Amino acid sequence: MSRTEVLAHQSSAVGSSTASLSYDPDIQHCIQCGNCSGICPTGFAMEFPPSKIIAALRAGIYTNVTKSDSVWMCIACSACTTACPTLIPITELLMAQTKEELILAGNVPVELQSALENSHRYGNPMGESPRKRAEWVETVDFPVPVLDKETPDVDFLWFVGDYGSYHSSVIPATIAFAKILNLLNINFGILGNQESSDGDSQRLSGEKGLFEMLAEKNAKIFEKFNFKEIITTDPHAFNAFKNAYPEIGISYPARHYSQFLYEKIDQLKPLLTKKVNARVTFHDPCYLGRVNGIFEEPRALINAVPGVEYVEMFHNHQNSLCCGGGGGGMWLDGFQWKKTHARSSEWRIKEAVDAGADIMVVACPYEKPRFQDAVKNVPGAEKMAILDLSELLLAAME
């Protein structure tokens, strides 16, 4: 199996139980090179980074790992999986299952526990009412079809996601993409209040049972409507639909919106008539780029905007730094700050400053609020704009 296949299909490892983790053939392939621990952005703060967890398994002292809170420093960025010379799916096979053990033992940071409880009770980690999920639709002056008995058939089902539906910093990006879909005359619909969290970050936080509950709930709603494909503005939802849902028997064709818009680039270009005179860089989302191999489509769309001077940050493509929000990181910020007094989002903004960027473009709803907070704390970043890819494209349209 190639490294790309390991990253794209590592979710298949979730099926094995933690009890048999030490005997898993993939784990036994470990050569204790330490690459996984060395490349981990938060490994310096871990009592048990990945290589030490494997060593503890082999030594029969895995209970020492589960007594520590070390694993909660993992942000599931999959850098360890990328660096493994024996292609062990570390993020899914080792880290997620170790988190599952800690949850069973009650060794869970309070803020993560709250997000998981909210996901179970409300269908989203923020604890927002499901009835408010589509409130943003009422603020726009163009049609955003919500699927129901009267509108059961569309070409594309847009899965908006939790942060795209509720977070005040992300809703402008949601509206921008909706407007672009209208300008392109796309036959689409959203689920509105019927949508639940995709569950991928909850799964990577060790809550496999919660993930399956959310996935099955979404699947029952999907069955009510007719559509050709799911489009999502969240790489974590894209990863769920592409890799994790099929593992539990739920299969629908899905694409990230950057792939979808790239396919429409010839229709988009005539609409991009307004110059954006700025130096622009792109942050590769872990679950778009490193895990699923989508790197060039967002860059091609950015470079289609007139006036843009594209600049690359030092860490890019497969070696991109994580924003720190994935795998439950969005719900562990306080815990991780106490441990390290550092944030990977600020490291990333420093790289954007070094690259001379005026605008950092993102393509994941976790990233915009994290980077907007980070620019306030990084010298030289005060005037840097954080824009979703859809917002940049819409800014270039008259």
Given for the second form:
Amino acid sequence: MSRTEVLAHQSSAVGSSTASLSYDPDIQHCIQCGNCSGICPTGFAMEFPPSKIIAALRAGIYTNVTKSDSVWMCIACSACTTACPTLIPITELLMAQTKEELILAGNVPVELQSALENSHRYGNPMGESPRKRAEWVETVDFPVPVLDKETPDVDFLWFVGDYGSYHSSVIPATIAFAKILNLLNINFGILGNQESSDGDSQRLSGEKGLFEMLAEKNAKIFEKFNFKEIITTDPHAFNAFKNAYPEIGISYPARHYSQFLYEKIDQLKPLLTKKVNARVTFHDPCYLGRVNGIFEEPRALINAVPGVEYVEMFHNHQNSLCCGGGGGGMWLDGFQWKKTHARSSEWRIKEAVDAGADIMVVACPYEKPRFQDAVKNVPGAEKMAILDLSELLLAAME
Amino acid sequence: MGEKIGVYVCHCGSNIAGVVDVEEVARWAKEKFPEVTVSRDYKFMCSSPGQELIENDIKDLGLTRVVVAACSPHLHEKTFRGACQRAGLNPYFFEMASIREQVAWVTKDKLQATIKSKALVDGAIRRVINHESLEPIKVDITADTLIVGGGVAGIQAALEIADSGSHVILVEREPSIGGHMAQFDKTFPTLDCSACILTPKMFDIGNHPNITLLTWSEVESVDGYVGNFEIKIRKKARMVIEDLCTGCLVCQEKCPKRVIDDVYEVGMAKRKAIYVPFPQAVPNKPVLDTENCTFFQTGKCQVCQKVCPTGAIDYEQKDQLLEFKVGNIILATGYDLFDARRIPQYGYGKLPNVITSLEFERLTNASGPTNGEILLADGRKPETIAVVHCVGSRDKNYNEYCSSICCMQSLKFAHLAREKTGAQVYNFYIDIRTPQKDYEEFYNRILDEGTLFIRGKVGEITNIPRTAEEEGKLIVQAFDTLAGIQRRIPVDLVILSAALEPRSDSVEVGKLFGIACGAQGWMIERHPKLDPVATMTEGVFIAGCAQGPKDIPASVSQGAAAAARVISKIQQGQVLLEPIRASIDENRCSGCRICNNLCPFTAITFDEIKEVSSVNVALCQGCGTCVAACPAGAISGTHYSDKQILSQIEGILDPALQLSK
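Return one more block: the form predicted in complex with the partner chain, after the form predicted on its own shown previously.
In what comes next, the whole complex appears, and the chain from above leads the way.
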């Protein structure tokens, strides 16, 4: 069979995107070493981890993959992509496209399905009312400017994100960052109810179309205002603005708030007067560290807090261990628990216990609720505090 | 014109004739140029009958110029020049048109290929008419040879040349020769003891009347050209007068300062501040490490001086700059081991019982830190061991290439570990590569011994247990690609078969000797198949791992091969240099000296009295840089005159050929 015949055969069998996957020049590099599936934190529970999907593509039995639900164990942590010796963009290409195939085949866990539907209908995966997105602003006693026709110009546009806006355990972190911005006299504004989900996790759970819709919705709002740069408190939004939005023609300079605060560290230091006498560790978020190479800024900020004794967990920096929330993992907890009866967030907390940490600092809104749940289930972690980077800094200020 | 030109178009089997209409090219050449006396096409011009064809035509038809349209001149220019010479024609009355590499191999379009072939032949004919008769430059060859690097490749090369009766200067950076092989325990596939087979050769080096051994020394500068290199070598101060030292090593025994040995013992054991790296070192004369010596750091101690029975310790000793003249150079500078810390998920440097291949060699070596006992960091015996293949090799994040030795080395580790400890050994591999004699048989032997093989590149190594079985163990997590499942294997010891990398300074060392390194950093050979130990610089050869990763048999072969090339040069006595050189017309030279600094071979000097520049023909390599740069047009390149080049361009761009598209 010639190559064109193989292509035609495959596309008639399992859809055209499959054929494009199997002949994608990146995927052809695969030497079937299995490194991706070996390093995968959920690989133990996958019938088709990445290398086996590629093997199935090559054998022309990709339908076996789309019939299985094992790809929904993928939490898009990019450990596989970082380790791949032939530099295949596994997370972005192979896994996201395979998830798309599963969605097309109707093979989607109900909880993920509803998060995706919510994102489509309400602009956030939780199905909260878009009108309540900026409700947290009303609870604070300092100004949090919401951009509108009267105030369209600002230095920094702060993209608050879904969990930072709605989730009860993340809102304190949001408020802490808002307070720090005020203390530093930053000229900033938020989008309030005009903001929609950044869409990155929806994209990496296979809903590229939904991602594009949300991105365009946000882009329309961005266009209305003048700002120098976007600051995000969510690494997933940071990844979206830095890497994914430009691919569809939406380009704004963006930074994660740890980068932004690190730049202001000389201004911050005199404010950090109160000692935090604790052993502190930092959990590198996948989309801040491994994917975008930001490792030292959050650590430098933590070390600027007086009294802190910094400790490192076993998995750190590029080799960090995912909290389990990425790539749709936030919306697959029930499904994944049923499959594995294990949670990577609990493994992570165990590492923090082993490192002797009193406080685990996080810098991603997915992490706080996940780790706060996990500390309840890990022996020895009962007293461990999970604090957002902003919360730790603020604790040293007040 | 009066020239009688013979044009020969080669089929190269179907390499050229499959794409180019060779008969048409030959017919056209005869038709177009009245000077073309004869024009032929032939199946293999480089064959004996092909060459005889040219020779007979020169003799019978009185040809005065020859053009061959065939492969690249890189391959066969010499061949056809030889044919011309044998028939009594000056070899420089020959020109080659590359219609294989530049035409047939780069297109499938037969019409265009034939047109381009005609254009190249047209240029060659017009050029060859303007050729001049040239004589090669003869230079005497100095019989002495410099060999850089005293590992097994350099040792082999030195002994071959020295045994043939010529003198060798062997330079080694470390205090002793022996290289990496001196660190190894057993060697695959025969499992004979590395030291047992290496030390006799080392001894021979130290005692050979034809070998000047300079250890603790480095080459500082290289000038000159093939046959006549001038070398400066820095002999670092040993603080030991070698003529007085008897090698009794009382100084080493009594020295109170212990230092971690990062080189020979790869950080696993300590040595003294005055030391020989290992008992069989050659020369068996110590070196004083001034950076760690108590006397040099604090001004107090001097124990070594007090105990030395022959008064050989000299704290005032200075580096010496030694000068040598040599005819040929062999670089056998070896490899560095990949730093496994660069793969964070393997935990090397963080987990105490994750060690590298070289560390395991020391651990299992009877002269090593544990006297050859394979022990864990806490002194226990391992019950399960993992050997991880391809660490930093076959991985585009680090080194794309296969390090070639790791499979066999890892099989050897499995054998030694099992033999000495009775441990269960797991080898994690991507592919097992055993392509040399008796290697596959060795693999079979290791399989028979009960080593377990898991096909899958290791994902990560941790000490974080998830089950009771994993408590207190290292856990090697990998996808078993044959079983199709992720596996977690609890082990006590992990051996990382780390990649071989070019020496960290290989590019600078290459530059010093005028040779290039490839993208990965290995030194580049003249031809990967047909000239693997020569380089693009005449008189400079390479051997062993400096050229690319290889095992001991291959390193020894290359050392011997490089020696054979050098011995052949020495026996010729003279070297013929291409007469393709720049020459300066003194009348047109304005003395601006622009060329002086541009010349990459420092072949141009300035005559202060005449106020003009002149070219040293022996140094000049004919690169043409000065020719292009001279603002007065005073420099011309022999065999590359303006007239020759412009007539060739006219031919290639002949509008008649462009139109025939």
